[in-house]
Every structure is written in structure tokens, then in C-alpha cells.
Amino acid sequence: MKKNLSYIDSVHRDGTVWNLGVMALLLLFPVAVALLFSTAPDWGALATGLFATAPMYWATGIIETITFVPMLGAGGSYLSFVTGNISNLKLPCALNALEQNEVSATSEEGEVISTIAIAVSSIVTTVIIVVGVILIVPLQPILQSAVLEPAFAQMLPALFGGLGVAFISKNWKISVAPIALMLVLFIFVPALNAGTVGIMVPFSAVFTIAVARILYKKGVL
């Protein structure tokens, strides 16, 4: 007789295998290609690329997988780490949603909660994109012109703003050392740029999380 599989135990089998079904179409692009023109990389060159940046995303890809899935929930993870863009886009989604709904995204709601918004975001934004590709040309005088280019620049700050702005009001003390922290490095190190935000923000929810159990140990919070 099938045994009936609980929800989160769906989840789990269905993330896997969308993940590793995406993961083999990445991988049989470059082979396809490969295939196709009768050509192959230079091996060396590759070896010697991948030595020197992939481990800095061995490095993010676990500490995001530590950092974001408590946040997303499973659904949202497997679905957030398909379809990318996670810090700029899928986590605030997802985070607005199971605010609004006053759940963590570690019960069942909450999976299924943070499980739709970030579905609806990644077809919002697929949308987009098509919308975008086909009316690029006619509205690139508009996209490119003076009095637009400053709203685009603070596109970014402006959804964290205001993502900030609910969570550091539920408590001030855990957002100062955190805070304090990205004002330093960015100010001091200048490398640290727009480029970098998915290192440094799996690094400041790391330390935030730290801090916060060191003033929670303290009694401060």
C-alpha cells in the first residue's frame, strides 16, 4: 500500500528533484554547445579559473543555505535557489508575506505562505522580463532619460528602507551592531560595492544572529 507523504515530506521530495533536474539542464548547456560546434574549453584555463573563484561560492552557498532557509522555509528555499535573485527579491517577498500573515516561516502556514509569494514573484518577474525584452527599444529614450535615472539608482535602498524600517521597529537593539558593521566595511573598504551583497548579506545575518544571542545571554534583550 503507498504511504501518503506529509506535506513538508513532499516538498522535500519534489525540491529535490526540480533542483537536481535544473542543475543537469545548467550543466548540459555548455556540453550541448560543446557538442554542437565540435569544441571544447581549454581545460587548463577552466582548472585555473575555478581555482580562484570557486570557492568563494562554496563559501556563500553554504552560509546562504544556512542563513536563508530558516527565513524561506523549504518550499521557498528550493524554489528561491531555482529561480535566484534571493536576497534582492525572493527573501523580501517572502518575508513581507509572513508578516503580513503573522507566521514563521518554520510552521506549516508559514511554508505554504512563503511558498506562493515567492512563486508569484518569480512569475511576476519572468513576466517582466518578457514584457521588458519586447519593449525595450521603444522605451529605452524613456528607461535612459535624466529625470527617471536617480528613481532607478535608489531602487534597491528604497525596498530594503522599507523592509527595514518594519523589522528594526520591532526591536531597535539587535539592528545597531549590524548596522554599525556594514557603515564600517563600506565605508573603510572600498572593493565592497553593489556587486558583493550576496556575500555580505548572509555575513550580516550571521553576525546579527550572534550579537542578538550575546545581548539575549546578557539579558539586554
The other form holds:
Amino acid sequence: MKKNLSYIDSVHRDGTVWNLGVMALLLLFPVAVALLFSTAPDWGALATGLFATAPMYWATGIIETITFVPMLGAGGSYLSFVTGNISNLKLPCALNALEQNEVSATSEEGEVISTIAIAVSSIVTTVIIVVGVILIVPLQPILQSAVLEPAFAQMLPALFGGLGVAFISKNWKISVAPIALMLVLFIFVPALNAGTVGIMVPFSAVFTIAVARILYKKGVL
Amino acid sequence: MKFSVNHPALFILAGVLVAVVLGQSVYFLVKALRRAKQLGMDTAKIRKTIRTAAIFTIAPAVAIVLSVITLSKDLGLALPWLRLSVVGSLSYETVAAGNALSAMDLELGKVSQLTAQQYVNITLVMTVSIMVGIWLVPAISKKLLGGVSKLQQRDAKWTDILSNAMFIGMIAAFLGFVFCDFSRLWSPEAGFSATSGLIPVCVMAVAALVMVLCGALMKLLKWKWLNDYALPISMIAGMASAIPITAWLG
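Having seen the form predicted alone, could you now give me the structure of the form predicted in complex with the partner chain?
Every chain and every other molecule in the complex is listed next, the one we just looked at coming first.
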């Protein structure tokens, strides 16, 4: 007899099928290129390239998955980890939607809102990239012009300035310590930069949870 | 078949993959919209969520197009289009492509013409390195979210605080990142002015001020509609302010 799945269970089932399907297709891309152009990988160079890249990315990927899944919800996670650009686009987009609708990320309404926001963001991003690829010849001089270049270079500070105000104003008691810590670390540790901010997100999240737990136990929150 | 990084066959292959991923987004959107209807959620709120997410995405998506253009100089257009539409981001893809090229004694930014074999190597390194999240989410998300759900039943207040703490942790890390070049003020770096590290800080301050202004307008003038656009407006204002601020401090 067919078992009636809950919404969340069906999201996990469908998400698993979609993600594993996309993963297989992604791996088929280089295989298809090799077959079409009658070539094979340079195995030695491939091993060297993978050795230099994969361990770091795998470690980061595992930490990012554990950190981001509870924030993105089920549907949002399956989509975000396929479409990418999580911390600079999908997660802020979901956060903004949850905040505007005043729903918790852990509720079913939050799950639905987060999925809708991330799905719309993914569709819009895909369409804009397609348009960009088609119109690359006329667009390239405009987007890479010296006038606009500083604006795109500063997208993340502009995004997190606005998002910071929206979230910190509502959670200022748990925000002070992690912001102070991150400011000190990023100012005085030269190794911390745009390339390492992704690694600092889980660290900062764990620190903030610890601070929040102490404040909660003391009855401050 | 003679290989070129912009061969039409590569666009067809990439196009099929991008279409499948687009299909996944549409599938999950429809599924979530149906669930919203079953839960009796306010249709106006759902429409607002769709509109805000779409508007909010435009500027970052244009920045992603810029990343595609940047990588296309070495890798052609099809591969960056695929990698930045599926899983990737500029920082990840640049490092992965750079490592793959350097293993073949080539350098990113100085590649004149790739062979099919080099292209396959680069694609494999970029793909295999980045795909952890795609299979790990199906493997662990049910247990992870089940744990959060159990915690919610045990202590709902703490679960909400925990969720907010994770968000704040992420925002704090990015606010710290905004200050990562601040030390140029007292420790000069070749090729950069001492005040250049203040540019992201000033841009962030402008965006934050605009957000505060939007909040004040919403309260004082009862402009509730502004709530939908406050974040995109503050982000665009911050990005626009980067142009004169960079000219001044850069």
C-alpha cells in the first residue's frame, strides 16, 4: 500500500532524486566532452589538480552543509547546494523573506517561505546569466567599465550593511560579542580575507550559539 | 571534431544541465506554493515574497554575470556559464581552475588556447572538488533537521534563539570581512593606498544608513510597501556609493 508522506518527507525524497540526478549529469559533462572530442584526461595532472583542490573544498563543503542546512530548511538546502552562491545570495534572500514574513526558519511556514524565496532567486539568477551569456558582446564593455567596476566590487559590503541592520537591531544582545570578535580577527589576522570568510562563517556561528546559550541560561534573552 | 572552448557542442551540453537545474527550481517552487495553499498562508504575503526575492536577486546575479565574463577569457563561455549556474561561485571556480591549470604548467589569466584534454582536466577538477554539498544534503539533512525539530518540541524558545544565533553568526563573519583591509591604515600594502581599506567599511555604512532611513520612513509615514524593497534599495545605494567613495579613498 502506498504510504502517505508528510510534506517534509516528500521534500527529502524529491530533493534526493533531483540532487543525485544533477550530480550524475554534472559528472557526465566532462565524460561527454572527452567522448565528443576523442580525448582522455591527463591522469597525472588530474591527480595533482585534485590533490591541490579537493581536500580543502571537501572539508569546507562538509562544514558549510552542516552550518547552512538548519538555516536554509529542507527545500532551500536541496536547491541551494545545487544552484550555488549560497552565502552571497541564497541565504541572505531566504533570511530577508523569513524576516519580512515574521516566521521562524524552524516552522513549516518558514520552510515554505524559505523554499519559495530560494527557488525564485535561483530562477531569476539562471535567467539573468542566460541573458548575460547571450548578450555578452554588448554587455561586456558596460559591466566591465571603469565607472561601474567599484560598484560590483563592493556588492558584499552593501548587502551585509542592510541585512546587518535588519537582523542586529532585533537580536542586538547576541550580536555584540560575535561582531566584536570577528572585527578583531579580520583586522588583525592577515590570513583572513575574502577567500577565507566562508571558513569563518561556521566558526562565528558556533561562537554566537555559545554566547546565546550563556545569555539564555542567565535569563538575559 | 576540432576542439575550441566556445564549440557549439559545449553550449548544448551546458544548456541541458542548466535547463535541468532550472527545472528543479521550478519544481520546488510549485511544490512550496501548493503547500502554502494547503497551510492557508496569505496569498498576498506569498506574492510579496516572490516579488522581493526576484528584485533582491537582480544585482547579485549581474555580479555573477561579471564573474562569467572574467572566467570566460581563459575557459570560454560555456564552462563558466555552467559552473556559475550550477553549484559554483567565482572564488571557488577561480581557485579550482587555477589549480587544474597549474598542474599542467599553465597559469590562469595567461592561457591562449586550451586543448580538449586540458579542458577535460579543468572540468573534472572543478566538478569533483565542488560537489560535496550536492550529495551530503540528501545524506544528512533529514537527520539534521529532524534534530532541530525535536529540539523545537522540547524548548521552542531556545530553538528560535539558536536559529537567530546562526544567522547572526553568519552576518558577523561577513561584517568582519568588510574590515579585512582596514589594517592598511597603519601597515601599508604595495599597490594600495592607505585609505583603500576604508572603502568597503564606508559602503557598508551607507547601506546600513539607507536601511535605517527606510525603517524610519516605514514607521513615520506608514509606508509599509517600502518593507518589500528596503534591502534591495539599501544594497543598490551602497553599491552606487562605492563609485564616488572609491574615487575618493581608492
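Between two forms, the rigid core is defined as the largest C-alpha subset superposing within 1.5 Å. Everything numeric here is computed off the predicted structure, so don't read it as measured data. Positions refer to the first chain, counted from 1.
Relative to the superposed rigid core, the position of the CA of V112 differs between these two forms by less than 2 Å. The rigid-core alignment places the CA of W18 less than 2 Å apart between these two forms.
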